[in-house]
Every structure is written in structure tokens, then in C-alpha cells.
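So this first bit is one chain, no partners, the form predicted on its own, shown in C-alpha cells.
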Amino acid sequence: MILDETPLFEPRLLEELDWSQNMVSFCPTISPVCPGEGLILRPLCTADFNRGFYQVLCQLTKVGDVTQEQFIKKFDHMKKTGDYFVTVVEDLNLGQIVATATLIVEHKFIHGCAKRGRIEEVVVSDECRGKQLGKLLLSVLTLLSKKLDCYKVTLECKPKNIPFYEKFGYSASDEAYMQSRFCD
């Protein structure tokens, strides 16, 4: 199995977002096509396995010991379904992934067989916090879910982060988030 630059999803989806519909301001100004000096926002590719993708995810949660083979197998599965939009920010000077977030599209029988977006695993590396990258990723994936005709997009967050997400048009739901964990 070989690592390469094949994107998880069509990069054009990010390039063609209607940025005028973005709900938050950036100071200094950044966008999906100009995320900052020396940075690029793009879909995940398998070569990111060696660019620190897992080191960034480790700053969010436990990731386990994932082999290159496991990573490629999961990547191929996600690519085949067409419902996973793992987006990364790469620092081109370092050749390292410095931020990532995921949009998953769920297919429903409700709402006329509609689609629902779910944003997960938003994380910016410690060294790059304060550069608005989390804000950029959330804006991008929110707009992408709209572009993909999702009837809604949701995310889970800690209560202390609610004011941050409200800036993007998110509001607390009457539904309670519950879980049944089978491992840590």
C-alpha cells in the first residue's frame, strides 16, 4: 500500500464554496483559498499519515496505535462512500498538518429522504492556535453541508463552547446528547 496525494473528496467542493454566505468575520482576513501565509486548506490525502495528521488528532482525543495499512483501509472506505469530508490545513513550510475537521453526511428517510451533516473532530495544533483555523474549518464545513443539500448540520460541544458556535448560527437543541460507550 502506498501513500499518495489523492484527495478524499473533490477539492473543487472547497474551492467553489459561496464564501459570501459565511456568518463570521476574520481579522486578519482569511478564506478557504487563502487560509494564511504558507497554509493550504484541502481534503485529507493518504500522504497526510506522514505529515502529522494523527499528532494533531491526539491533541483532541485518544487515537490509538494506527498503522499505515489501517489508515489507508479506512481512507479507502471513506472515499468509496462519498460521505466523509475530512478537511485539513497544511503548513507548507513545515510539511505538516496543523488543523483538521470532519463533516459526515448521513442519509435519512425523514424529511423526504434528506441528508444531515454532522461536524466532528475539529482540532487545531497547539502551535497554531490563535490563527483562526478552527473558525475557518467550522465555517467551511458549515457552508459545505449547505452546498451538499443537508437539511441541517449539527455538532456536539461542551457548554463552555456554546457562545463560540452560536457565532456560526448554531443554537442549542431541545434534544439531549446521550451515549453508550463500549471502550474509552
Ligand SMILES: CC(C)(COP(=O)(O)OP(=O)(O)OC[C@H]1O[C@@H](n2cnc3c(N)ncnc32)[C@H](O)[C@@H]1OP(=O)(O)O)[C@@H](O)C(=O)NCCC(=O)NCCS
Contents of the next structure:
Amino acid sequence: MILDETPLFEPRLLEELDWSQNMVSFCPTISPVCPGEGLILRPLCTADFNRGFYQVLCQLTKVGDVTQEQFIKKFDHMKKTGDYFVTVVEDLNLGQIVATATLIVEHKFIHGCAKRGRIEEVVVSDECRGKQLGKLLLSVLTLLSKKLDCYKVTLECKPKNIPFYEKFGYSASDEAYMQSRFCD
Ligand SMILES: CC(C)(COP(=O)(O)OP(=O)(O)OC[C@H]1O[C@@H](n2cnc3c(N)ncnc32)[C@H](O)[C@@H]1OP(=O)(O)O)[C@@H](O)C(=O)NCCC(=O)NCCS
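Could the form predicted in complex with this ligand be given as well, to go with the form predicted on its own?
Then the entire complex follows, led off by the chain already shown.
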């Protein structure tokens, strides 16, 4: 199994977003096509396995001991469904992933067979925080969920991060988040 540059989803989806609908301000100005000097915002590819993708994710949660084979299998599954939009920011000078966030599109029978977006795994590597990359990823995936005709987009976050997400028009719901964990 070989790692390569095949994108998880069509890069055009990110390039063609209507950035004028973005709800937050960026100073200095950045955008999906110009995320900052030496940076590129793009879909995940399997070659990112060796560009520190997991090192960024492990700053958010436990990632486990994932082999290259497991990673490629999971990537192929996600690509086949067409509903996973794992987006990364790469520092081209370092050849390293410095930030990532994921949009998942869920299909419903309700709301006229609608689609709902979920944003997950938003993380910026600690040395790159405060450079607007978290804001950029959130803006991009929120706009992408709209472009993909989701009737709503949701996310779960720690209470300390609520003010961050409010910037993009998210508001706390009165529904409780319930879970039953089967392992750590
Ligand atoms: C939360 C996180 C993604 C933010 O990314 P970032 O690149 O550091 O933030 P940005 O530079 O894009 O954001 C800057 C803006 O958000 C604000 N901000 C950043 N983190 C914030 C937080 N936790 N709460 C409130 N505001 C926050 C900044 O004050 C700044 O505001 P401004 O634009 O009005 O000046 C990042 O800190 C991170 O990866 N944290 C660890 C993982 C995590 O908690 N992920 C979220 C899971 S729910």
C-alpha cells in the first residue's frame, strides 16, 4: 500500500467557496486560496501520514498506534462514501501539516431527506496557534456545509471554546450531549 497525493475530496470545492459569505474578519487578510505565506489549505491525502498529520491530531485527543495500512484503508473508505471532508493546512517549507478540521455530511430521512453537517477534530498545532488558522478552517467548513446543501451544521466543544465558535454564528443548543463510551 503506497502513500500518495490523491485528495480525499475534490479540491475545487474549497477553491470555489463564496468567501464573501464568511462571517469573521481576518487581519491580515487570508482566504482558502491564500492561507498565508508558505501555507496551503487542501483536502487530506494519504501522503500526509508522513507529514505529521497524527502529530497534530494528538494535540486534541488520543490517536492510538495507527499503521500506514490502517490509515490507507480508512482513507479509502472515507473517500468512497464521498461524505468526509478532512481538510488540512500544510506548511510547504517544512512539509508538515500544521492544522486540520473535518466536515462530515450525514444523510437523513427527515426534513425532506435532508443532509446535516458535523464539524469534528478542529486542531491547530501549538506552534501555529493564534495565526488565524483555526478561524480559517472553521469558516471554510461552515461555508462548505452550506454549499453542500446541509440544512444545519453542528459541533461539540468544551465550554472554554464556546466563544471561539460563536464568532462563526454557532450558538449553544438547549439539547444535552449524551454518550456511552465502550472504550477510551
Ligand atoms: C481552538 C483552536 C482550534 C483555535 O485555533 P487558533 O488557530 O489558535 O485560533 P485563531 O488564531 O484562528 O483564532 C483567533 C481568534 O479566535 C480567538 N480564540 C482562539 N482560541 C479561542 C478560545 N479557545 N476561546 C475563545 N476565543 C478563542 C482568538 O482570541 C482570536 O480572536 P480574534 O480573531 O477576535 O482576534 C486552537 O487553539 C486549538 O487547536 N486548540 C486545541 C484543540 C482544541 O481545543 N480544538 C477545539 C476542539 S472543540
